[in-house]
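So this first bit is one chain, no partners, the form predicted alone, shown in structure tokens.
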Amino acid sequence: MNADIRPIRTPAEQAILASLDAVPAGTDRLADLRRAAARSFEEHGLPHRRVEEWKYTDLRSLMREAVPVAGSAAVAEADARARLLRGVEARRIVIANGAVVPELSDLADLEEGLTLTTLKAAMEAGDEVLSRIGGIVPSRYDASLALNTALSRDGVVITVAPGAKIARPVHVAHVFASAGAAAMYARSLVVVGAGASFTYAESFEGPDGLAYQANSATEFTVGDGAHLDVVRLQEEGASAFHLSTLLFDVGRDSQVHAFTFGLGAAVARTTLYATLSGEDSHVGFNGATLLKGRQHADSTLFLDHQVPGCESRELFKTVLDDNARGVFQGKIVVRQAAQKTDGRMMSRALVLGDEAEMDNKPELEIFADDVQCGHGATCGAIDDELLFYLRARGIPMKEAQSLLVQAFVGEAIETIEHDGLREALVERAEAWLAARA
């Protein structure tokens, strides 16, 4: 007798599966990708603690309900809520509720060598660059990326021509601007040609009173000898649920530096996948997270060294107050052909609250024999001797703590090359500390 065995679905999974019914039919490659992603989610569902990559961020437990996909945002509402990084001199693109808002976006008079369009327009025009979407494939099923692939309808597509030097950053501002809780999805693609130089910034924000959900994914293809800087600021509303994925394919002799800064959301997970497919490249992936209340934030990295002579550096700082929980997972894989690899990874956590928790899981998987690789993780409270030194000079307790926290986080923020973006993130850290005091 054959039993019809069906997995038990949570209410959130059932609601998501219902929304996947709206995945459009079609015969083009993107439609095929969407349908494949929908089938993957139908098969695997939300990850839980028995899935190793999600051990500390049990989505099946944390995502108790799924909200409907957000509709179009009012231009005035989106403009009022998109505040982050406004003081930075950059070309600004506003994505509200997962769709680009042309009235608020600087899409004209592009620099020589820079091509910028919306994902929706690129799909309508059948742009050849879209053949790169989905080209960077994680080795394992990722629920966050699968949902983004299936449900995203808009985003930005940026191409930097070979040899072009684009001095002015492009800032993509994601904002939630609806009256009720909903989910927004955005997918972006950045292609940096050989020998080009480019700075890309992203920000994420929304109101505090709504339990909305945000899911973004950005793919970066970096040509030989190119230089790419990426800066991300996540300051979602206090009740929001944030999932984001960054995917990098790094060419020969290239330089890639990415910094992620997390302050907001009730639950946040940022996953970074990097494939070093060109020899003698250098990547630096750094970040800082400031948590309070009962916030939960997860930074997870997968670095795949496939070829010889590449170098990778990772430094992540986490500050935890009250009952917050931080998670850092980092895995460096060195393939057999990737001789002369130099990889270093470090996670450091500063615990301010008695009930706060930090989970670190650094990993190395090495199949080559001529490499230099290492990882480490530390977790502790503020140094009493340093605190006494400042207090003995008349500095009040809260101010002394803020100075030490600022210095702790500042080591990571200082890795940002762009002056304006670096100063903007220092200001956000200072504002967080001032609110704590």
The other form holds:
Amino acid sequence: MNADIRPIRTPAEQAILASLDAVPAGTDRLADLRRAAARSFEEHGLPHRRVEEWKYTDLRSLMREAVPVAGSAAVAEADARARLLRGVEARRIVIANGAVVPELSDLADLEEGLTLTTLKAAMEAGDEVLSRIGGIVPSRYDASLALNTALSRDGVVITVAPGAKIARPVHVAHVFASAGAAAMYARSLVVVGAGASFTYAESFEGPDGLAYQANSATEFTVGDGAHLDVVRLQEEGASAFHLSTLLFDVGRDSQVHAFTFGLGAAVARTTLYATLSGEDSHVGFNGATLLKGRQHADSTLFLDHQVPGCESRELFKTVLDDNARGVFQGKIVVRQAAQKTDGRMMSRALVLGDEAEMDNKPELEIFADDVQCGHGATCGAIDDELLFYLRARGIPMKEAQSLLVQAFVGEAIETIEHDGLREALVERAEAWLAARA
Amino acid sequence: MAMLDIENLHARIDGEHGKEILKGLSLKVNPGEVHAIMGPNGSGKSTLSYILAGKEDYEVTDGSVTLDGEDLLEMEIDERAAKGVFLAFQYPVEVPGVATMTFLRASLNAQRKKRGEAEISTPDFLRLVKDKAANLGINQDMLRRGVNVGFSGGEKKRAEILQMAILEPKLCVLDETDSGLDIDALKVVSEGVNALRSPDRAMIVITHYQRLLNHIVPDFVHVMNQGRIVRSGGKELALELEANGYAEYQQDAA
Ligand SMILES: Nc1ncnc2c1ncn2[C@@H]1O[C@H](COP(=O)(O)OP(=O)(O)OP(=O)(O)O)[C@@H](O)[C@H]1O
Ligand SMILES: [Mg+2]
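Beyond the form predicted alone, can we have the form predicted together with the partner chain?
All chains and molecules follow, beginning with the one already shown.
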């Protein structure tokens, strides 16, 4: 191949490249990371279907619009649009167009052991905690994460002191609040100290009919014996593009649970990375995705078992109506040292629409010899026998379907420990079903 | 006018070369009556019950079924239920993830709504379920589980009768409700069924065993073979069948 031949840049790529010109100079580690990320994007561009990890979500062809980076949002506008999880008793932080809105954020009166600041403030202060950013490096170039690294300017930075038990969740509400389509980037960091426990919730929303792009990345460092619960709700506007990354570095004897709930966006891709670097930990990644119309949603997981004796459990449920397209990719890597690993991954899809489609790609890569690992994937329609039973008792078709869909996703939602968040997600699932009926 | 009027019903498995299962079945059931249907395995008893309930695996090729003069075969499955048709299944399915209480309430309210009645209030509903469940020996733990999930064979049958007691249908079709029940449970369930006998309710009781009919005493007994009713009589016919089996009918049909 001739190195002089450059691939043709799509309009979206050109817009992103133009945004990258604004990546600031600087000599600190973060500035270096950013420049490296920008360079890698310049080199690789948006991934397409010949890039293994993006085979089913061809960003180059899906991301058509060229949009600028969003400017700051009006406070009132952001407040009016950020509706999700408002009923949940939580410390609420609002990030509008990628920047924390202090007027709408509960940054004061922090519980003992909880430190919460904005990424912007932490960078200005040269906060030492930022050395954790970029701690987990995906084995392959990840365009979504690289763009986030290069272009994010704000987000939240949370530290939970060792041993602190923070009962009240922190809810970071991401919202797009501009009149024209634009791109927003937010980067957050959560460091949970040894023996601490913490619940972190994220939500994403924005107006329908605007092809805005949301890109978020959150890194979690989980100390030894810590307990972290993450719950995220993605209800972006119907024309939006949602790219997000969650990265977990898991210490020993710890418990990490993450639940991702996806309902919105025209195209969504959520990637979860977990590095199990401490022995005897448990990681549970669960999720539910409800899709209709021509929505496309991709959940991709990478679990890297580096040490012995860890357990990982994944259960992802996808409901596909109309012409929707769902993607599940999950890869469990068990390193040679990671003996006694117990990993189980399951993806189940329920197809309601005649034209809907699901792609499942679970994978195991095992280098240790004494492990218990398994994966499975199913894809099917609602069971006619069950439907008949419910209808024979007088329950109309749509309602019977709703009960069975609720039961289907309920199995995954049930895994959420926090009552308020679990109930809020059940309510969102019900709302989705009610809109369908 | 009969409550249920089945005339010369022919039905086959849906699909191009579907086997014919009902081959000219006629039966009239009046309010207040209890009809028992007996017959060898595979004679089409469950098929008849499914067709009454509206299962879509069958195609009716001839004949008619009316409920209070209305064409039953034209109605949607849930509409039939709202009109008072109830099938206690031979093999009730498990519905994981749908709580029994949610299911009972959704069923009752859906039927009420279709009949233009108000929804039942929460306290009234809880009281209703508690009373009926206690009579049938169904404990709270079972009610907390998913519909039929992890129930024993006998518990599933009891749960069917609980649903029937709550929904108070007009026409009860019981498909081998006695199979899988121990002697005590048979009594409990029969009492539950008998409690529902009333001058304006009718029942079709499908069974293989005369024993059930000692508890639920029928007004009529029918013998079904190869998709037809081949003989009808009073309750003494069940005793005769118990003694002689179906050999004579099977020869006739051959
Ligand atoms: N969905 C179906 N597909 C194929 N064959 C069917 C189907 N339903 C019923 N049949 C066949 O139709 C015949 C009648 O079955 P049915 O279940 O109605 O008999 P039954 O009288 O209830 O028998 P049993 O006493 O064993 O319960 C049987 O030969 C059965 O195999
Ligand atoms: Mg049968």
